[in-house]
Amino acid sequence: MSATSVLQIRPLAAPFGAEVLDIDLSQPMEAAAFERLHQAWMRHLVLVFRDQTSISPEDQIAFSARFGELLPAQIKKYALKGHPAIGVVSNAKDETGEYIGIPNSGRNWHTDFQFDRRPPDATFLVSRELPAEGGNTLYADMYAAYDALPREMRERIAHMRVIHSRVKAWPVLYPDRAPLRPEDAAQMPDVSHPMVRTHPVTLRKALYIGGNMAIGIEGMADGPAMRLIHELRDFAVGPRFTYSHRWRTGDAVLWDNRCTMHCATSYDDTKYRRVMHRTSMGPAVPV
């Protein structure tokens, strides 16, 4: 069916998240649909799209636009070529043996981007290959484990910022990836974010920790700073509060980072090549 049929919205057997049913997003969708689409993202927080397997570059960018200002691939030169904006994440190599996308990327819990001032508001992820087995991607409701913490803790952190550094994190994220040059050090200052984030459209309030680049916290001391992260940090990752998304053919995911955290699983590198195509829209600053 076409992107202006009737929507389908049903929660998927997990603690958040939902399928949207008899939808094919290479087809134009109507405003009144997308409304009804945005409302149920707002709702579910992530919102997994099946059987997208006629979905073309031009359609993954046509649809991602709707939800704001496209980023550039956050690498360049692992941008797919003609469309600066999608970027893809592989294990595959070319005919020189170069990589054709990121590899081994997001292993860690992070909200994308977070490191940039103007993180995006959403990330829109299309499976193009998948392995076998393996590879799933987990996500965690950050307003739900916001809403769990003990109320002492909720007002400790209300006025907390984060630090987030691109390039002190770098040696420790990526040991397989080239230093960084001075000079690409230097277009990477560091950034604060609030821990806790109010959403502006929810209103709702969400933890926004940091990621894997988080390296203190403003005011505070590096070792309590860095204990605390980690104490909410694991907290908001325990079961109650993630859903694990095993990829099928044709799979592709939009998810929102301003109240959820996601992390990539590991697979077989060695025997399984995995394509994937990586919009991210709206960038903002937190509040």
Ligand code: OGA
Given for the second form:
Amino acid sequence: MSATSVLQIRPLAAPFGAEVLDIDLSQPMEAAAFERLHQAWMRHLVLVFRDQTSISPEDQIAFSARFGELLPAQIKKYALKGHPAIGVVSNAKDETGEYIGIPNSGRNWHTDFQFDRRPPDATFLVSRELPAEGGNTLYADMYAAYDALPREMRERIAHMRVIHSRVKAWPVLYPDRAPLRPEDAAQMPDVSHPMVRTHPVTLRKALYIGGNMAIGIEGMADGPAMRLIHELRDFAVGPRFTYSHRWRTGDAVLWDNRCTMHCATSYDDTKYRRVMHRTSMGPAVPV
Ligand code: OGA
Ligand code: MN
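In place of the form predicted on its own, the structure of the form predicted in complex with the ligand is requested.
Full complex below, order starting with the chain above.
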């Protein structure tokens, strides 16, 4: 059926998230259908589109662009050929033995590009090749985690800002990579974001503490700051706030970085190939 048909939204058997049935993202979508889809996304935070076997890179770009400005692929050499806005996440290698995408992307609880001044509102991940087992993506509902915090904690963290530093985190996260060159490091200034952010559409508050480049909290000593961040993160990724997405052939998933965290999980990459196409859209300063 075309994307103009009436949307069927079916909540997942999980604390949040929904499947969108009866939609073909390779077809143009009318404004009214998109509006309904957007409302469903605001309500369910993570939307799973099944059976998108005919979505082309051009279709992915066209659909993604409806959510705002497209960001270029995070690592230029891992952009899909001819599509600078599609980042490839993959363990597969080309004929010269080079990875075609980022091999271990996102294997920690994070929101996308939280280390940027203007991280994307939305991420859309289209599966292209999947392992027979493993490689699930986990999602956490950061509204629910925030709402479930004790009131004293909510008050304590209300005005905190988390500092993210790609430069300081680099040698710790990537001991196998070359050290940053000073000219690259100069392009990666530290940023801070509110620990509690207000979603501009739903006006709900959400914890914003993901990412393995968080190095502290403004005005707080490093030790206590990191303990607090880890304490909140451990709380937020408990089973009552999370959903584990088992990818099926043809799945594409849209999530809202303003109110969820996610985490890629491992699979046997000596045995299986996994190829995912990622678009990130709607860069905005978190408030
Ligand atoms: C990412 C990411 C999830 C996945 O690349 O940022 O989170 O399951 N990927 O590949
Ligand atoms: Mn990610």
